[in-house]
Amino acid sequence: MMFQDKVILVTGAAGGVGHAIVRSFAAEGARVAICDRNHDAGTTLVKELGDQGFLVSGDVTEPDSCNAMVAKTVDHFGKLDVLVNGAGVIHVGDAQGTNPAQWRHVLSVNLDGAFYMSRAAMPHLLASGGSIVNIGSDFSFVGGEQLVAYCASKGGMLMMTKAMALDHANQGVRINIVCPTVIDTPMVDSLARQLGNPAEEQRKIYDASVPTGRMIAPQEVADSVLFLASDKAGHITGTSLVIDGGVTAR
């Protein structure tokens, strides 16, 4: 198996997304770590994987929580090798349409959540030599109507896996992103009542949007993250993986 006795933490992780690159992990071998604020989700996903799964609750937008749940897992499974940082929220707005605590919320989350994280489990990461995946998006790299927070946030976080992976390429610790178009998940849900839109609407607008006529499954973007965390990328780091079918080929 691919991470046989490999440790991941991984952030989001009983979101969409979350939910399948943990399951992937495990059925890899990995014992995960799992980190969501949903309590309960975390809860029913820890018991599916037996042994294999911890949860660990925290706030990803507080360093002293961060800092305690990467402990948590070292003290738990005794090291860490894989970080994912899949924590993520989203508000639909301009400028004008988004007030500071919105606006610091999105950053606060999809962005210095990821850099606390990091930073925490770096000492870590350097004593397994292990790695750190980011979730990123098609808007890490182009803009999106009504999305500036979050478009910013994206952006932020390629620029730090940039800056990170060179920070630590001579010390054995790889840094990459994954950067996803629309996901067929619940956030779609939760995008289509921003919008003022049904689900099933939203659905067919984000389908025709994409130029492969239909949006990523979290599967995807699971065997995406599995790949660079694995041996076969071992001489890949900085890198962003796009995942968009075609999106941004525009």
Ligand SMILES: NC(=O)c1ccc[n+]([C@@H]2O[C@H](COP(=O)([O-])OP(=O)(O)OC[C@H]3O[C@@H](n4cnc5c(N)ncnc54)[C@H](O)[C@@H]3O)[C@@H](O)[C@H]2O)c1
Contents of the next structure:
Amino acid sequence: MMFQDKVILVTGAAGGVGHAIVRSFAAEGARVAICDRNHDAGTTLVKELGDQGFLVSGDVTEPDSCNAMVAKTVDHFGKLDVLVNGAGVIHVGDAQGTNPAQWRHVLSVNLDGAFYMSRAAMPHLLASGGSIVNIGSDFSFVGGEQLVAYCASKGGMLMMTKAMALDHANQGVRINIVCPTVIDTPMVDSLARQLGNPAEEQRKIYDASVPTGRMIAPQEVADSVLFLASDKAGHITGTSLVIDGGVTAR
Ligand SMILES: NC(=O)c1ccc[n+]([C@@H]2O[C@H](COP(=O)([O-])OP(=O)(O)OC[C@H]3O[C@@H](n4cnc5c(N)ncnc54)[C@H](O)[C@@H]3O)[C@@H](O)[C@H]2O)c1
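Structure of the form predicted together with the named molecule (previous: the form predicted alone):
Time for the whole complex; same chain goes first.
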């Protein structure tokens, strides 16, 4: 199994993409620490994993919480091999429709949180020769209407990935980012609510927006995350793997 004896920490683990990532790593033999601010959903997921799972509920916007989640993971499993920064939120609005608190919330979860977690994890990743996989977006590369805060956060995450990859390239730690277009998860329900559309109608709109004719499945994101975290990607760092059915090829 590809991740036998490896220890993985996943943020946003209780979300749509997080579930697929956690289950995929566990199926490959990994032990997985589950980080999410949604304690109940995290508890349900961790039960499913038995001894392979460990719950470290917390808030990635708090540096102390990030330090504690990493420390608990290492205390429990003895080391850390892979950090996946998947916690994310979205706000629909242009500059006038995004107040300072909404701006800060999106930036603090999506960008600050990934930085605080990476910073806390780095000493352990240096020790294990591990890697980080960030969850970006097609909006890491292109702008999207009414998503000014989200695009800023995901664009920032792409550059953070590249900068950190260079800083640690000769220290045996790889840092990469996957950049999916719209994925069929509860985040789509959040977008539908914010746009005032029925969720099923919103899903049809998103399916039609992708050249291949459908949104990305959470499992397809997980497959790319596992590849980048694996030894098969041993010489890949600072790379973005775009999973977008051709959206950014236009
Ligand atoms: N769904 C999409 O269309 C889409 C597209 C591209 C990228 N992404 C990215 O994929 C990642 C996963 O998104 P998803 O679609 O699974 O969404 P989701 O809403 O299902 O999951 C996000 C998870 O993050 C958790 N979270 C939010 N704030 C947190 C915090 N402060 N601390 C800890 N956990 C927190 C939530 O509780 C939730 O479980 C996000 O980074 C998102 O931006 C999503």
